[in-house]
Every structure is written in structure tokens, then in C-alpha cells.
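Given as C-alpha cells, the chain that follows is alone and in the form predicted alone.
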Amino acid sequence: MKNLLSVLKIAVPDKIYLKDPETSDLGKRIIEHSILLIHEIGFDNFTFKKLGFKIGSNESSIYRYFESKHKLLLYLSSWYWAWLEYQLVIETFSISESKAKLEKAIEVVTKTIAIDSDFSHINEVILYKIIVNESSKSFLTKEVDTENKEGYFEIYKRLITRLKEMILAIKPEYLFALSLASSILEGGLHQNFLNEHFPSITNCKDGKTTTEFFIHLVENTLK
């Protein structure tokens, strides 16, 4: 577990950024804050013009870093999903049952999102609230199919597919497991969107959980 815990880090791929915002002060104030500032008015109103002037830098010095807000947000959603993957290697590398550890894997993925001290610049809670309401503009654009071949997603579908295998360790010739994992991911997202606004459309509120909804859902499924 030690050895395993070593080699684990958040990293984005570098083909995302033009300078790893992790290697300076400056670039952590950038992560941070554009956090703060797309949480508060929306990615759709966010410049980087916007943000120089909240962490009192110039807007060309941010330019160093990312060469577009676009890029920006692919560092955000591909920067969580890496600190997803961490946290669900962790959580279920000691459990050997297969169901119990689907069962733990599930929760992990869609659960709301608690702070991680480990990483004091970046505040998950709020990068998680980003991920629920902002993340498909990462993807759902014309450039989609080159940034995939570049490999801007490849943590996004190592999440899956490491979902993938704990479906197939259950039921290994469930035929439809890429589909069901990715659905459990985006799912988990998109009821816990729901919940925040428009709560008549599920049933993810009053106690019952997305967690307890999918979990419900997948043993049904691997019947």
C-alpha cells in the first residue's frame, strides 16, 4: 500500500497547459481563484481579464499559464477526476469482495464532496459544484474528437474503465459494462444537478441518496 500510495499524484496532462500552474505561487493563485470566481459568476462570464484582476495579476501573466479559458476548465475537470481516481484507488484497495468493493467505488464517485486538507489551495467542495454544473462545456465542443486524440480525457475514461473492471468482476459477461460505468459516473453528476435545481424530477432528496440510487440500481442490473 506504501509503494502504491508513492507513485499516486494529481497529475493533468501537459498538453492541457503551457506552464504546470503547480510549479509557482502565481499559477496555485490561479487555480484557486478561478475556482472561487467561476463558482461565483459562472464559466459562461468568466474572462481572464476578470480573474488578473481578482488575484491582482495581469491578465497576459495568466496567459503564461493557460492559452484559453477553455483550457482552463479542461485543467479544472481533468485536475478532479484525477483527485477522484486517488480517492477511489484508496478507498477500495483493501477491500478483496467484489460487490462490497463496487459497492464502495459507487459511493465514492457520487458522493457530494467534502474538503481534502492535502491540497489547501484548491477547494474541492467548490471544484466539485464546477464539475456538477460546468464540466460538460469541456467536452461538448467542435474540438472535442482532436483534444481526445491529444489524450486531454485519459483520466476521465481511466475512471470508467476502472469502474468497468469492478462491474465485470461481479458479472464478467455483462455485456454493457463501459456503458453502465460511465452512466454511474455521469449520473452521479447529473442527479446531484438535479437536486440542486430541479429536485421535482428525482428522488435523490429527502434522505434517499445518489449513492444508495446507483448502488440500488447496479445490483439490479448484475442480477
The other form holds:
Protein chains: 2
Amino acid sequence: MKNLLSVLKIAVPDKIYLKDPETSDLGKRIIEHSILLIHEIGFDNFTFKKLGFKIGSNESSIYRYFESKHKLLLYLSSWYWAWLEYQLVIETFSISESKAKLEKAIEVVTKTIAIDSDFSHINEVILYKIIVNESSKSFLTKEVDTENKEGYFEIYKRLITRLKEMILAIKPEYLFALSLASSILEGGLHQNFLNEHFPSITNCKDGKTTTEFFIHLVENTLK
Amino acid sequence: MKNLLSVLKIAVPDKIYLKDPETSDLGKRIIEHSILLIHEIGFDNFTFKKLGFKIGSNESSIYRYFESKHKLLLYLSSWYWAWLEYQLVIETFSISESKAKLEKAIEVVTKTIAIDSDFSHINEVILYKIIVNESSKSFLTKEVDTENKEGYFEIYKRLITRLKEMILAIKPEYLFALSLASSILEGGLHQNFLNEHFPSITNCKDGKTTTEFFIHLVENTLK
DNA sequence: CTAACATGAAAGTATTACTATTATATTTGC
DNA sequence: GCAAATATAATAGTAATACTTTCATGTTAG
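Having seen the form predicted alone, I'd like the form predicted together with a further copy of the same chain now, please.
Let us now look at the entire complex, which starts with that chain.
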């Protein structure tokens, strides 16, 4: 996996950025340190000025890569979904039995990311925490419909479609495969959010995992 | 229901506001029109200045009721959860059979609110839309842990606890009752969000409802 | 070696999210 | 019916945000 990703490039919809941050040293430092800074102070308190200060660069230079901090969040989200899609495909590819395949898929998309694959400047453990705490803000806006038309959420939707296919492979007549798929993905993030901030309203803690909860849920639903 | 609510008052944790908006005409107009304005321009674009202009009042007067627009969102969210808790209790109270009770509960918390009960200045149909589109922002902040300790999310957590009890009444040995309860509540909002903005990744549309999806899901999970 | 391009530095703008002060209107308590 | 208390309005002010613009400088490619 590590090897493959050092050859492959995670592709993010190119309308999200003004200049591809992967093409320069400054760009890469913007991505690397924006992840660390958003994690540190939260997306709402994050500004390009503060980021510029952190990487010893100028605010105006960062604006040459991203129109706004919102676009940067879209970039980070898309990058994460693309990375997760890659994990999903690789990890389930060789499994032919439908049930085992879906189980592995649920595991991939609901587990807490705790190990950085370390193939790039992007720390996936911290990025995952940002996804849990901030990614909803990328679509909870008045501009969501326009941005959806522009294709900013394509990877996310494709991921859900892939999950849906695996669900339908088990039970083709199930009428809610898309809803179940989207519930697994967002619900997985949400349970991990609760584990961190509202432990009194989740059971996904103390050794019981979000993955177990969803595997049990899905298995019974498709029985 | 209508009659009862005209006597009862929806109680919101009093640390959320500086002055109870229910105690004055201006306060009520702040609540009434903040709901309309947030729905119109989105929470991110909403300001007390714009609201003041809309209700023919001054920005500084609104600040006497709420410290910040974030506190106002917490107020609206808490009000909605309290209102929903009330609906839940009333509608399930007289049902003794566990399965029917839980089914009714799922219906209450996952259905799209389309009729305003019209007992107050608060338009519940529009408020529901705000909850779907904006309520996550009330807890997706760096201050969530402090605010949780202050008790700002008590009603929300109590609602989930009530749902959990109804789940356990059916299957006491089920290990994920809290996670299932929180998934129903947040998942219900999310499916309705998808229906509005990302219809390609949900089945809760074209006559198939979010409620049906969750009733089927829960019934099979607890079988 | 020069033209193109990337980055940096500085200044400017409109808006936001408040706070503070003072004035005026309304209510209430006696 | 009047003074005191309270609520609201008007105005101004502040620091920060979310950018944009301009110009200078350094670097790189043909």
C-alpha cells in the first residue's frame, strides 16, 4: 500500500484550488501545516494569516493556492475521501465473498485512523481528527448546491456508491442501500465524535468499537 | 398537544441566554425572526446587525439577550430538542407494547416536520430546516467540551437516553443501545439533509421515507 | 541573459463581532 | 401622578477577519 501510494497521486477535483499545492514546496507546506493548525485551534479560529506566520510565509502567497479557507477545507476533505477510497479498493479487492467483502469495507470506513502511513507530508491521523470534527462544515453551507454542481463532492459520493454496490451484492432487493451506505460513513464519523466529546451517549468506547456496532447493524439489516 | 403547549413552557438551559427572550416582546421577535433570517441567508452569513435591521431594532439590544450568535444557535437547538422530547413523550406515553412504542418514537424523531403547530411565535417547520442544515455547528466547535460541562446539551442527551430506554425495553442485552439511539437521531437529520442537497446518495425520497428506513433498520437489528 | 513566474511585504477595504457610553422611552412601585 | 428603575435605541469605537491590490525581489527556463 505504502509502495503504491508513493507512485500514485491522490487526485482532488482541480476546481477546488487556484494552484495545485502538490506542485511546489510552499504548496505542500500549506497543506501539511494547515492540518496541524486546524487541529490545534479549530477551523473556525483558523486564518491564512496565522498559517502564514506558522510556515514563515505570507498570507497573500497562500491566497494564490486557495481562494478561501473554505476551499482549503474542501481540499482536505476531498483528499481524505480519495485516500479512504483507495484504502477501500485495495483492502477489499481480493475478497470474493460478498459478506466478507462488505465487512472489510465497513471496517475500513468506520475505524479510527491511528497510524500515519507516512508516505507524504500529510499526517493521516491528524487529518482524520479534522474530518471527524470539521468535515461537515464543508457541506453545511448556503453554497452547497452550487458547489455540488461544480463537482466538489464527487469523490465522497463515489465512495458511498461503492459501499452501496457491496451492500446490493448481498441483498439486491434491499431498497435503502444508498441510505445505509451514507449512514455507515457519516455515522461512523459521528460515533467517533461522540466517543471524544459526548461519551455518555455512545457505546463505541471501552473496547467496543464503532466498527463492531456497524457490522452488527448491517448484518442484521441485510439478513 | 396544542392545548398543553399553550400552558407549558419549553424550558431551555438558562445559562444559554443573558436575558430570557420569552419574557419580552423584543425577545420573542428576536427568536421569531432569527429563525426566518438564518433560514434565508444561512447561519454563517447571519449577523445581529442584519437581524436588528429586520426587526427594526438595534444590534446592541439583541446583545442584551444573547452573548453571541453561537449562543443563539444553542438556544434554538435546545428549544427544538425540548419540543421534540415533548412530542416524543406525549405520542408514546399511552403505548404499552414495546415494539409499537419504539416504532412511534422513531417516527417522531425522524420525520420531516411539515406542519407548524402554531402555538407560539416559533415556526417549527422553518426551525426544523435550520436544525437539519445548521444544528451540527452548535457542537462542532473547539469549545464543545466546556459548553457540555456547562450543561448546554442536556436536553439533547436526555432525548437520546429516552430513545435508548425504549430500545433496551425490547432487547435488554443489546450492547449498542446508546449508539443506535444517537444514530437514529443524527442519521435522521442527515438523511433529510441528503434528500435536499445530495439526492443521489440517499433512498429517502420519492415516497420512501427516512422513518421507514430507520424502522426497518432498527427492527432487524433488535430481532 | 532576459522574460516569465513564484513569493514576499505592505497597505488598503469592507465587514464582523463585539463593547461602551449616553440618551430616551416605558413600566412599576409608592 | 411622579420618581426610580428598567428596557431599548443610537452612536461610536475596537480589534480581528477575509480578503484584494500593488509593487518589489528572487528564481528558473529557454
